[in-house]
Structure formats: C-alpha cells, structure tokens
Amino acid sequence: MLSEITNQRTVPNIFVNKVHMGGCDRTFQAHQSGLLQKLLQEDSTYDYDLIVIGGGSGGLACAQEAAILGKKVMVLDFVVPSPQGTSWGLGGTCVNVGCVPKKLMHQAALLGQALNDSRKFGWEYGQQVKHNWETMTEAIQNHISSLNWGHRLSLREKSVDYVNSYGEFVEHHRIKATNRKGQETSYTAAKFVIATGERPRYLGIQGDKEYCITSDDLFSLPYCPGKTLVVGASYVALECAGVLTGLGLDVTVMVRSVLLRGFDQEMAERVGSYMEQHGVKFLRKFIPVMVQQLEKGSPGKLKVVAKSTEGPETIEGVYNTVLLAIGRDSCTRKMGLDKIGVKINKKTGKIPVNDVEQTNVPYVYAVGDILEGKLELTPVAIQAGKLLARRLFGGCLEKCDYVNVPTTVFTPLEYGCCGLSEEKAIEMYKKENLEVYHTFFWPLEWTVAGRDNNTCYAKIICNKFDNYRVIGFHVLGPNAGEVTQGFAAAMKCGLTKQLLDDTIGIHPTCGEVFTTLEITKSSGLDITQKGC
C-alpha cells in the first residue's frame, strides 16, 4: 500500500504534515533549503489548502475537485495578451483559443461542403451562397463568453476563490499575485498545482511578432483574413488551413519537414493529400526568414521571404495574413520556480514529474501541457487534475493513465487515432511481430454526392504474439472523432482482432468497417473499393 502511494520501495519513507518527502537524502535536502521547517508548520498557518496557478481545463478540474472534498482553494489565472493584443477570459486555451472555437469553425467549413453536396440530393437554390466571417466569429465568441461565465459561476458555487492575477513564487509556500494594474498581493498555501499551459511559439525573425498572427488571434479576428500563409505542419497548422480553405479563402501551408510529426506518417500524408486535392497549396521544405508589411489594413498586405531547407534557393510571396503554427512553449519560465527549487527542462520549459504529478519539490504538483513527456490534450489535463485532487485530499490511489489516449485531428477529412503509430509499433515490437489490417471505405453519404470512393481509410495494428491485440487504431473519414471514441474504450478493455470480427457492425456507418477488416498489408492485396 505504501509503495503504491509513494512509488518508493526503500526505507525510511518519510511524510511531513501529509506531504511525502522521500528518503534520508531528500529530507536532508529539504532541511538545507528551509522547506522542512515550512512543512513542520501546521497547515492552518497557510491562507489556503491549495492554490492552483492557471485557470485552464486541468487547473479548474483540480481546483473544483479539491473544493468538493472540503478544502479551501484559490485559482490564479492571468492571460498575458498576445503580441497582437488578444486576450480572453477564464477557461484556458481549449475554451478560448483552442478546441472549442476550432471545432466550431471546422463545422462552418463542413457546412460549406454540405451545401455543395446538397444539390445532388435535390436541394435547389438560385442565389450565390457566401460566407460572412464577422457573423461566424461573433456567434462563436458569444458562445465562448457563456463558457467563461459558466466557469466563474462554477467556481463561485464551490466556494473557490478566483483571482485574475499573475502568480509568481517568492519563497516556499508563498506566491505574489500581480493584477492588470500592477497591484501585488501575497498568498500562502500548503500545496500548489501548476497548470499554466502553453502559448504559441514565434519564429524569431524580422516582422514575426509585429505582423503575424497565431491561433491565439485567429478565432476572434475581427475581419476575414483573406489570402493566408500558414507556417507549420502541426495539427494546429493543418486544422486552421483546412478551416480557412473550407470557408473559401486562398491558403498556402509552408512546411519545414514532415506533416503531423509524432502521428502515424502514412495517415499524415493521406491527410495532406486530401487537403491538397481540395484546394490547399503546400510549400514543402521552406522556412520564412522575413515578414515585411507592404500595406496596412484589415487585412493588409505582407511580403514573406522564405529559404529552402535543402539549399540556397529563396522565394517570395504576398499574403494578406500570415498565421504561425510552429509549436507551443510552456508558460513556466517567469513564475519564480527557481526560487523554490522546482526543476524544469531548460530547453522546453516543461516540468518533470513522477507518476503522481509531483515535482521535485514535494508540495508542488503540475498537470496539463507543461508536463514533460505527457500528452498535450485537454481531456488528459482534466482527468489528471481530478485524480490529483482526489489523491491529495480524498484518500484515493488512482493515477492518470496516459496510455491509449484517443485523439482526433479536425482537418477537412478528420483523422482519429488511438494507441501506437505504425512507426512506433515497429520500433517497439518489430515489424515481423505485427499484422496491419487496412482498407479504403466509401461513406454512403459520399456516394450520391459523387465524392471519391478511395479516400477514406481505416487501419489497425495488431500484436501477433499477444492474441492479435489491437495496439494501434487509425481512421481517416467523416466524424472520425466520434468513431474513435468508442473504439478507444474497447482498446482500454484489451481489444483484439477476433473481438472486432465477433462484433456486428451498424449498417450503413463508417465505424462498421472495423468489424470487417480482412486484408493485411503483408498480403499486398488491393484495398480499393467499388461499392458501399
């Protein structure tokens, strides 16, 4: 039991005021740093049982769960405006500048495609249909505002103190909170959770912060961005490019190396191929070196100079908007972690934690995108935050399971996955120990609309020597997120190829394709489809 709680299998195993210190060495280090003396004080000497720094998905989940368990909790949240001046309310990236507005704009683009399909299904409309950017963004921002208010109300109902200030450690167990006016207040707590998330990275070239936007700015942009260059090949880059193209804009994606690094590369290239066939232009193996403003306006005109990653070649292009989506940086470097000895990765800013989300300083924990080596997904942060609060204050032992977490890339044709990419599976298990089943499929909705019958694609990766257990699940098609979610639960239960074969499909659906997979990659047989 003790080893499960502490993940320590040696003695002595020391706790001070319910905080696990560790063995002799860590306790001695705590004494030298002054931390031990702090911990020996009674919890009642602190202002709060828990202070959460960061009001995003993970932080809010942790704070509210701790409050439900009867603890006195504070949430500190402060959004530093983007270089373009964009800021937002409580709720973090997902609610304000991530999952929620992204999915709503994705839906707007899908409706455009549905309009095209509808004529084949008998819908007749004479006038030219056009999209209004301002109407869309206003509706989306109104919805986000309701979510912001909902989060504040939920905190109030659970008696969690919410302070809209920037949190910074000044000494052990004490933080300084600075509001927008520069006014400072000091608070103490027995325990802290860092949940500050990440912000978009900039290129570090002439004109990037002055003239470029990021996902922080796009979803509330007060004007249509016009002809757009998207720089990057991350899921954020491809999702944004897909949305803008779907709304009828001229979009180019500038790619340094590979699409969707970290994802299955066969699936990534299929995503890119579909986007290219549907109007997105790709500039491969180029990186921007300068952004220059030619005309002011909403939007204005920007000249971008880029150079090849493979030689001396340079190119120029003129765009109305340049959107950077080259990665994100952890918001951990300017919050005084060095003053209390919390270790961070000097290169990435990410925080190493053990399997109970505890940092090297025993009373400081972390959840969400800032964790080193963990998945950067909203539902993961929420789960980790809730379970952390239950372990700290509810006597629970359950830890967050970071294995077989499903996700979906909301590109024009969605890509859902769970488990290992084919590359990772080969690296871990060797190719000869795997069997990959795959096929194209043709959604019934696409047949009458006259859309391609060999674009949507399904693939599972099975471990031959573990009863053909499914270790990788991949689907490219409509509603891929909805399809993937159900199969993810099955994978948690140890899904095998035989269990899939034993499952009766729902006809006609996209998901049923996984119940009838027969062709293996190793067979080399043709997988093209000729009917539903």
Contents of the next structure:
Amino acid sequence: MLSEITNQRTVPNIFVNKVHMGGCDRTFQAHQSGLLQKLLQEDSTYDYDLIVIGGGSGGLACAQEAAILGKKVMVLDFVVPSPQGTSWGLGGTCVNVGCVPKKLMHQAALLGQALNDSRKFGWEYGQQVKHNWETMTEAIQNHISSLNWGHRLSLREKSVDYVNSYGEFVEHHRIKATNRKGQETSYTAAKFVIATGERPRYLGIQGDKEYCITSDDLFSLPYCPGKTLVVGASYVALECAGVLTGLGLDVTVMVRSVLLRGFDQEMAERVGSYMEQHGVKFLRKFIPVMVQQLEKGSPGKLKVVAKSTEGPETIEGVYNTVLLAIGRDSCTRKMGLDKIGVKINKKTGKIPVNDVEQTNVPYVYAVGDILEGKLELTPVAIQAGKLLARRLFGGCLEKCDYVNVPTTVFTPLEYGCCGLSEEKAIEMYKKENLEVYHTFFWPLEWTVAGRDNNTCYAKIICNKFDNYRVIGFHVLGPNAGEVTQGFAAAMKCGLTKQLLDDTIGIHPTCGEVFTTLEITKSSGLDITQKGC
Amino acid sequence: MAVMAMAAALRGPGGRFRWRTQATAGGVRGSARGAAAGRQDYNLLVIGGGSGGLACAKEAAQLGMKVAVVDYVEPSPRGTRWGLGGTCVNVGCIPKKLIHQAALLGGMIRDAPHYGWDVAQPVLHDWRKMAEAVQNYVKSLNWGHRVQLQDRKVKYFNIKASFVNEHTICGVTKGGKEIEGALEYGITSDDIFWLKESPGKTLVVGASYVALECAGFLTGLGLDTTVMMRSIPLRGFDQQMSSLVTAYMASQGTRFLKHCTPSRVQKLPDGQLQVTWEDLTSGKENMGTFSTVLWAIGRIPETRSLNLENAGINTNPNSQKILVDAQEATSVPHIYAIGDVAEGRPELTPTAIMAGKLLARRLYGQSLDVMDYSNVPTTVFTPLEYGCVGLSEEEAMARHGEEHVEVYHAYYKPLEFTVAERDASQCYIKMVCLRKPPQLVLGLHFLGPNAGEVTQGFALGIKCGASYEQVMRTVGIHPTCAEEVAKLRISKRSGLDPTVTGC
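With the form predicted on its own in hand, show me what the form predicted together with its partner chain looks like.
Below: every chain and molecule of the assembly, starting with the one above.
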C-alpha cells in the first residue's frame, strides 16, 4: 500500500504535513534547502489559513488581500452594544461610528455655513432656515447601511467566511466564537490577526454609563441632542462639538488640560480659538465628577457637576446631552489573549508588535488602532493589513511605513498636517537647527462672504542642516484634507523649501500659499494678510 | 492679452530709460519731478500692470532700482474698463472664481435639504447683488495694488505706452471677430464680470477654458446657457478629461452645440439677439435667440499699439506674441517680455508672477535662476473642477511612445455626493506614468470637487520626481477625494473596471 502511494520500497519513508518527502537523504536535502522548514510551517490541519478577529478597516483589508492570494480566510466581527444600546454592522469604527458619519455631519455643518454665505453671493430664499436632525441622521445611516452591505458582498465575492460572532482564544491556534444568541463554535487557524480596534472610554463617575453618550451613539441618535456638553479635547471631542455647533446647537466643551494632545499645539490652539469665535464655549481645567438625570426624554435633562483641576472650585450645569470623548480603550482584554500568552500593555491594553506587526506569539499578528505606539487612522490600518497579508502569503517584503503619515482633523476650520509638530521637531532637532515659515491666508471665497481675515494659517518646519527639508507641514483652512494629501506625497519624495519656492501655485486656491512662504517665525515679522 | 507685461531695462552705468510724456498726458507731467520737462529716467520701465508686471516692478524696486509701471486698460468694445492689477484681478481668475463659488453655493443650497436643512422655496439668484459684491472686492484689490506700488516707491502711470525708439516710450484689444454683428452686440469675458444686470439666456461662443468656465457658472446661477463650439473643447488639455468636463456640464443643464460656427448676430426690436449659425456636420443653417452672446474664442496679445517695430522687437506674425528666450529677453537685449504676451508661455497668473520676480532678480540681484516652465499645475474652474499638472495622455504617448506609457485611473465617488444623491459619473482621476520602473509620474489629471487644492501638493510631488510607487506608498487622508490619487491601482492597459467601490 505504502509503496503503491510513494513508489518507494525502503524505510524510513517520510511525510511532512501530508507531503511525501522520501527517504533519509531526501529529507536531509529538504532540510538544507529550507523546504522542510517551510512544509513544517504550513500546517493544513487547521480549519483556516488565517482568522482575522475584527471586521474594521484593517481587518477587512488584511482578510481580503489574503483571500486574493488564495488562502482560506475567516473574519470574526461582533459589535458589543454601547451602554446606551447602540450597535452597528460590518466595517468597524471608520464606516459606522467614525470617519464616514463624522465627515458627513461635518458636511451638513459646512452646508449651514454655505447657506449663510450664499446670501452674500446673491442667493435669495426665506429667512427661516432650520435644521432637522432626523432627516440628516436617516440619510447618513442609509449610506452606512449601503457600506455595511458592500463590505459583506466584497467578502463573499472573495470567498472570505464572515461570522458575526465574538472571538476569544481558548488555546493555541483555537478560537471560540460566540454569536448573539450565545451559541458557541470553535475554529482553528494557522495564523491570526487581531484587529479589534477601540471603543470610547468612560469617566468612571456616577451616572456616566447610564446617562452619557459617546461618539458610538451620536451618529445614529434618533433625536436632536439639544444643549450639549462635550467632555474631552481629543480630535473626536472637537469634531463633534464643531458639528453640533454648526447645526445650531448650544455646545460647551469641557477640557481637562490641552487641546488635541499630540498635535502641534500652536495649531491646536488656533483650531480652538476659531471654534470659540464661532460659538463653542470652552470650560478649561475642569473635570466632571457626577452626572445626574433631572428629566427623562429625547433628549432629557442632565445636571453635571464638575471640579476644577487646580483648586477646590466646583461648578454645575444643566444640559440635554452629555457626550464623552475623553479617549478610547483597546478591545483586547476580553479575548483570551492571556490563554495563549500574547502580551498587552497592562495600562493601555495596546498590543506591542515588531516592525512586521507580529506579537510576541509568532503566529499572532495585530493591525490598526490597538497597536502600541502606532497611528490610529483608517488608511494606515488598511495599508498595514494589506501589506501584512502580502508578506505572510504573497512572498512580499514591503513593510508598512508609519513615518510622514498625513491626517486631517475635521473641525469647523479643518486642520491638515503631515510630519512633525513644532514641539516634536524642536525636541528632535533643537530649535536653532530649524527654520519655521508661516503665514495667514484669506481664502478667496471668504472675502465676498465677509468671513474672518487672518484666521487660516499655513506653517512648514524645515531642517536647516538637511537642505531645508520639510519635516512638518501644517495647514488650517477649508478643504485642509484635500490640500494636505498631495504635499504628503511630496514629503515622501523629499520635499525641500527650495522645491516649494520653485513650484508654481494654482491660482486662486488655498494650497498655493505654500509656494510663496517667505516669512520665518524667527524673524518675528508680521504675517497678517493685505491684498492679493 | 490684457495681461501684458514687458520689462525694458538697461544695465551698466548710465543706462537709463527715457520717458517722454505727450501733451495729452497732463497728469503725468504734473507728477514729473527732477527731470527735464516731460522726460523722466528709470532703470526699469514695466509696461502693463498685471500680475507679472507688478511682481517684476516690485521686486526690482526692492533691489533698489528706480522703477515705473505704465498701465492702461483699453476699454472693451462694450466700454468696460477696470483698475490696476491686470486680467487676473479684474476680468480673470478672481471674479471668475468668485462667481464660480456663487454657482457652487447654488449647488450646496440644493444639497442642504438632504443633510437636514429646511430651505424655503423658491430659491432665486440676484445677479446685481452678486456682481456688486464681486466688484467691490475687485476694487479693493485695485486699491491694494496701488498702495503696494506706492509703498515700494514704484511710479505708476495710468496712460497708454508706445515705443518711440528702443530707449524711449511715449505710453494695448480683444479677439478679432469678423462676424457680422459680433462686435456691436456681443460681450466678452472682459464684460461679463462687470455686468450690472443678469445676462439672461446666454450663448457662449468658444470652447476655451474661459468659455466653459463662464458657461458653467451661468448655468449654475440658473440661467439658460448654450455653448457653441467649432471643434474640440479645451484644446491643449487632455482630451479624455475635456470630454468628461463637458459631459458633466451637460448633465447639469448646459446645452452644447458642437461643430457649429456662428455666422451672424442681429438685434431684434425687443432687444433680443438673433444668432445664425452653420452646423458644420450637416452644412445647414440654424437660428436661435439669446439675451446675451458671450465671445470666448481666444485672446490676442496687447502688442499692436505699442509700436514694437520702433524699438525693433520681433513678434510672431501669426500670434502677434513677442518672441523671447529663456532669459525672457526679446530680440532687443534690454527689453524683456513676460506673462501672456510672450510666445510659448503658459497663460497663467502665478507663472507670470514668478517669471517677473525671477527676471527682476536676474537683472538687479545676483541671481542666475531662470524660470522653469515645465510641470506647471493649473485648474479649470468648470462646475466639476479639473486640475492637472504635467503631460496629457496624448502628449505622453507622443513623446514616449504608447508602449512606454502606463496610465493608472479610477472613477470615484466623493463622500459628500452620497447623501446629497449627486451623480459622480464624471469624478475621475488619472495618472500618466512611464511604464519602466520606477514608473516616473509624467502627468496627473483630477476631475472633481476642489481640484485646485488637490492638485497643488501633487504638483510638488511631480517636481520632486515622484514615481508611481512613491505616490502609492503615501498614506491617504480619509475621507477625502485626494486620497483616491494615492489609491490608483488599475492601469488602463489591464482593461479592468476602474470604478472605485466601497470605503
């Protein structure tokens, strides 16, 4: 029988992972050529080549790329409802409770501004313009549903198995999946990718989980939130506060310390002061200590007690809605990582990985927001997920580059940046080795609309001793995201101040301001704008 | 061209430019100081106070030279005239983009209800109010330019210039229309921005970017607008992009009469204009009535009244443009020409400004830098904006051969279009690259909202010698339109569907 299968009469007759190797000599040869090692690694006794836990941007990108490379792949995705009971479909934070609904609501707020501007440009219609929250959220949720559906379709087309269950490791290479009804199934895989993302953090004070909402709830809130207190100064907090103010609501932001931690602080303060000028109230150096319900309703009434961070002072306020945006926690603590020994940062819950997104357990990888010391951005997760799949299954060596990643904060005045903040640049290169060029600019569209001059701001940070290479790019103004993207590409190619000066502007745009930057910060010269 | 900038300079000791005022130019004589009566000497005399001329003049003044700018706006046949600053400020980029913005705002008012805003109907547009706001802004810029000249001690003469001989000057019109009735009844882009009343139902003749931009914003403001073009739209631009530009305009309500050429314009008793045109395909004559006929069939350089031959300056007999070398020098070594008036230069404001500055620095500073006219980015502000930099697909094929060019492309849907239920069929990006690795980027073409803002940064990338791989390694900014550029994976050659789906 054996000789019929193998056409070999001698012993030993060796198989590795169902592949016939041959006798002793052939096995030694295979060992020398590395084939043996490879066969030992490819363990086809598992149900799947790859199981991805988490169906967000990073997880889906990785799963689909692996499937394209011919692997058998499963995606586990399960949304634990928020304390307010909100849950959603496939696609993760970005699609459901992040970038997509956020940008659409931001657009709604910008349209409100456009309606104001339009009268100056000759448009005439009834004075009364009201905003209807329900119409907006319904339209946004419809779009999101179509994206959820699109993701499911795309998984099906690529023959990725999608299971709407909560995944937990039970032993090495084995995961337990629990669905909404509590039914458990178990799956095994050769490799795992953790892409479970993060969820909003709560304050841990009386009344927070009962009465407060987070960004998980805001975008599908079935009623207008009314007078709102936003707690936090993260970009999520400022974006939400900006949107709600733009829709005509009374909004207060309670800030413990600095705005937009981690971003360039000069820019952050400018973002904040624009918001303040446009109706957002800021309560600086306060933290809430108690939230109490005064009235039920949609929305109801809540009393918030807050305490100063600098003294014994306490204040009280009454709001319809309290939105917490004080940070996000990684969803890594309840998935049995301890069972297989994957290390996490005890404090933050984040997973440390090496430069190929590998955890301390060699067959377990991680991408996205849960990575320690990496960026929490959709396109980064997508890039990391794709490249990971290509390295694992496609023989590709390219690693995800986390340097010079551009991003944009969609506050009422948008803030786009790429590279280093001024603080970070000074820390790395010392102030005397840097030259910072900056200027205000006045978008042409703002002139006739009568909007503030000397508000939009552009800044670049150059390294004097590296041919004035641009190491930081910052822009505050309309369409900052659209402006920043191309400059990020240019920074990838080694952008210098000279190249900026040699490039011709596109007239009249906001982006052209970067081709005519002349005033250095160190000169102290006036940067207010006069004329064309 | 209305933006006409010529710089005349003499180098070396005693080199002076003489200015002889004519008896008619009383204002100038009154301001003449310290020179023989009616004669003043300057290191540099700039003829034309547009973007290029002003930039050059100011730069030279900053370098310590005695400089004068001579600017005179010959009224358009309809009598429209304007202040200092040239085409861009008065009858070009600035009023154009502002009225384009007015039209975009109209689109946003239509989008607003989808986003929950209750806007009471009807929504009307008041041309007069818009025009006044735009004109007030332009006037503030005119004033700003005069103040800037004064601050830098540049003398400004609002009179017409003409060469007496190669060192002396004593003191420039629109497309020639040899069609009956055109001059009397038609207007041009010189007039449209200064109209006090709405132009009403408009026929735009021409297929230049000026024609399409004007037709686009008129349609956007709710006017019945027709474009009549003899051959192709946006000659010189990538033709696939051009046809998408016009397809979007057509979907927004602009009518197109293709392969037609006007033969006669007559004024009817009720003041309407009756236009007769020939359909070049069928050879038939057709007729239609319009309130306004706008000619945008090209621009001609403002050189005829300068008496260039008195100074011995060579021009191209066909285009009437001034022949220049890489240093911007004309056939007369101390006379230079920059901007739209110079032969073979891109007719763009920022190009003229940079050329003007660099010229002044070469003349009076220590600089040797000459203007690099390659990879100049630009944007056409049609209803769907078109931004481009580098080579068109046709040009890339012609230069490098089809087999050596790889074109990556995508149809995408801006996120804001989804909820507003806007049609995104023409939102399209293409990147023209060399096929051989590392696939140097030769050209980028972007059609969609905020195309100017998107294109600017990538223009730098191309200037830095970006390769396709480098652009692909750039992480996108989500959710923007610009991120689609960094996600272009489908090559035309592959024949795969370039429609972007999902997130």
